[in-house]
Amino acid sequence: MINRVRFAPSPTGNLHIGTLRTALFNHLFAKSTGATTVLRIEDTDLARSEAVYETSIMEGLRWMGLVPQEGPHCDGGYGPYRQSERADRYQKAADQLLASGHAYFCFCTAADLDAERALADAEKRPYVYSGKCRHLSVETRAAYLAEKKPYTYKFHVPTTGDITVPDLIRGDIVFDSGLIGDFVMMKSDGMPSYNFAVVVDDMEMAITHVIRGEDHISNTPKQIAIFNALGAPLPAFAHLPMILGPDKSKLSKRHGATNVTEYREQGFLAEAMFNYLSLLGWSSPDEREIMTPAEIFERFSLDRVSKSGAVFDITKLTWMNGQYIRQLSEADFFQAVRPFVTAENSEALSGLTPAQQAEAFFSVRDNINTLAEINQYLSVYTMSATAFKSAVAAIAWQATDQDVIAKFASAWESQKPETVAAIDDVIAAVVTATGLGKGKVYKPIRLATSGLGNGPHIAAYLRVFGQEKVAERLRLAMATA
């Protein structure tokens, strides 16, 4: 039998890091075991579920290459895949449990339940529903139904014994069923509760492995009780460690728990995010950090998933993103970074050919860790002639700078180097001819040609400038040095 896993987000908000990590680990498990992935939209919270959030979820999954094989976008024969379209399935299962004695009508009002909770608080004991509606006489129940008194379906949890959650990551987790209490299966508005809906869905969608966050551990004994009552086999459970902020508190917006697509807009690469998130709670057997998806698929297994919380570190993610940026070819980098160039810089670079622009962008590739940082390194190319003259006029030249610039200018005019390697050779020859260290040669050449104290590799930007522009700037610098 082919394993089946599901990613089941609720469209009550945008796709965030924690939810994305869950989708990723389901994807990794599926890729490493040949399982089928299913997308289920859990939209029974009609007041908060919105189509715009479902769109956000799909957009984030597509960006990361994590779109499941089945779901609202692709029917695999187990649909519908939105819970709001599965009401008849839940009602049928609820009626089955009612008939078998595993469920009953509960007519308790909110005030009734509040009174029970208040009594439990006063007696300093955990609140567990009393189950009084379970003991109603047939006549009383019939009278309430005839009066059309609002009711819920409640599931009857055994009051004695244990419920064991077998977890592939954590081992067996044992719960005292007497502390769980009967719980709502179907609400008074006819919508299923979370714990009931997911069991019916997982059962009917033939889900074999439920891989989700550890915040669902407390729900699992209730779900196991429903599976057993329906006579359905249990899926294997695996609860992933919580994602924490650097201060070890629950990940929040101040730590970077923002809409996943905002990371894309900030210039993070999907490949880097994929790699980084795969290490949030899992480690490779060879302890490698930078890996391709294929390498991660080959190494991934649930037995290497940690039980302890995983820290989301934006600094580490940014560093890793920089590593991926530095692996991009000139053509790929040009395509990736071009949308991040501001309109002002695009206008300033409009005099360059597309090939020259690609060269210009590529020359600063190694300086940036996110694509959005491109603009702060383009000033060497976007500086106007007037701004360059002002910058050069303000430079405090050193005693040896005139000789360095003169020798470089002479070599530039005579050799007319056209490649980065040839330009590097000219600069190296000036180092040799002057007998000065690299620092005392490179700095004045950079200042004389760019007006800036730092920037991309000198030979790279001089290659983009071209022969005439470099010669003109050298002449201006020699007049002021």
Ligand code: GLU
The other form holds:
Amino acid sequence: MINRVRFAPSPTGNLHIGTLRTALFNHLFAKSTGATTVLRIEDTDLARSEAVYETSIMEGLRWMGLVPQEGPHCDGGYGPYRQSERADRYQKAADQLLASGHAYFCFCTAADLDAERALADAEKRPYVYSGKCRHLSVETRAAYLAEKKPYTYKFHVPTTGDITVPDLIRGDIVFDSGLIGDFVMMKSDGMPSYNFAVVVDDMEMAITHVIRGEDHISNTPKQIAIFNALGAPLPAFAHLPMILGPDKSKLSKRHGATNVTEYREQGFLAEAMFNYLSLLGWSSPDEREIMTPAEIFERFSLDRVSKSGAVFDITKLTWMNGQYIRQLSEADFFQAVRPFVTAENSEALSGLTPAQQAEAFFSVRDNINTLAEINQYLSVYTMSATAFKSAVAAIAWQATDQDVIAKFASAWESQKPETVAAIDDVIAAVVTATGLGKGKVYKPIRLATSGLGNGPHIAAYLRVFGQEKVAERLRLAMATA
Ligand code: GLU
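Go ahead and give the structure of the form predicted together with the named molecule, now that the form predicted alone is out.
Now the full complex is given, and it begins with the chain already shown.
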């Protein structure tokens, strides 16, 4: 039998880092065991669910290469894949449980339930619904229905015994069935409750492994009771540890960006995010950290998922992103970084050919950890002629600078070096010819050609500038030195 896993987000907000981690771990499990992946949109909360959020979830999944094999976008024979389109199935299952005596109509109003709760509080006992509507006489029930009194379908949870959640990560977790209480299965508006819909869907979609966040552990005994009542086999359960902020409390906006889009917009690479999130609650047996997806699939198993919360460490993610950026070739880096260059910088660079721009960007690749940071390093290329003039005019030249610049300028004009290596050689020759230390040669050349005290490798930007611009700048600088 082929395993089937599902990722079941509620489209009530933009894709959250924690939700993306759940999608990723389902994907990792599927890739490492050959399971089929299913996307199910849990949109029964009609007031909060919006199509734009479903789109945002899909975009995030696509960005990280995590689009499940089946879902609203691709029918695998188990659809529909949006809960809002599955009402008839919930109704059918609810009626089945009603007929088998596992469910009943509950006519209690919100005020009735509040009164029960207040009594339990006053008596200092945990609140569990009394189940009184389960004992309504046939006549009373018929009368209420005739009156069109609103009702819910309640699921009857066994009042004695235990319900054990066998969890692949945490082992057996035992719940006292008597403390759960009968709960709403179908609301009075005909919508299923989360716990009910999820079981009907997991059963009908033949899900074999439920991999989701730890916050759902307390729902699981209720879901198991429904599976049992429907006579359906239980899927395996695996509850992933919570994602925490640096202060060890649940990750929230307080700790910084929690939306996946915000990370994309700052220029985190999907590959780095994939790698980093895979380590949020899982570790490789060989303790490697930087791994390709294929290397992760090879090593991933649920038994190495930890029980304790995983801290989302933005510093480490940023570092890792830098590592991935440094692996990009000039062409790939150009592709990746171009959308992050501000309109202002693009305008200032518009005199360069695409090939020169690619070289310019590549020369500062190693300075940045997120793609948007590139804008802080482009001034060497974006500085206008006027700004350059005032910058060189303000430089406090040293005694030896005039000679260095003159020697470099004459070598530049006579040799016209075109490659980075050739330019490096010209600079090295000035070091030899002047007998000065490297610093005393590099610094004035950098100042005289860029007007700046630091920047990318000199030969790299001089090559982008080209023969004429460099020659002209050297003449200008010599006039001030
Ligand atoms: N819609 C639920 C959520 O977003 C899914 C829970 C589950 O995976 O069962 O938390």
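Remember, it's a predicted structure, so these values are computed and weren't measured experimentally. Superpose the two forms; the largest set of C-alphas matching within 1.5 Å is the rigid core. Residue numbers count along the first chain shown, from 1.
Among the listed residues (105, 339, 187, 62), the one located at the hinge where rigid parts rotate relative to each other between these two forms is 339.
The chain behaves as two rigid parts between these two forms, and the smaller of them turns through 9 degrees against the larger. For residue 468, the CA shift between these two forms after superposing the rigid core equals 3.5 Å. Overlaying the rigid core between these two forms leaves the Cα of residue 434 displaced by 5.4 angstrom.
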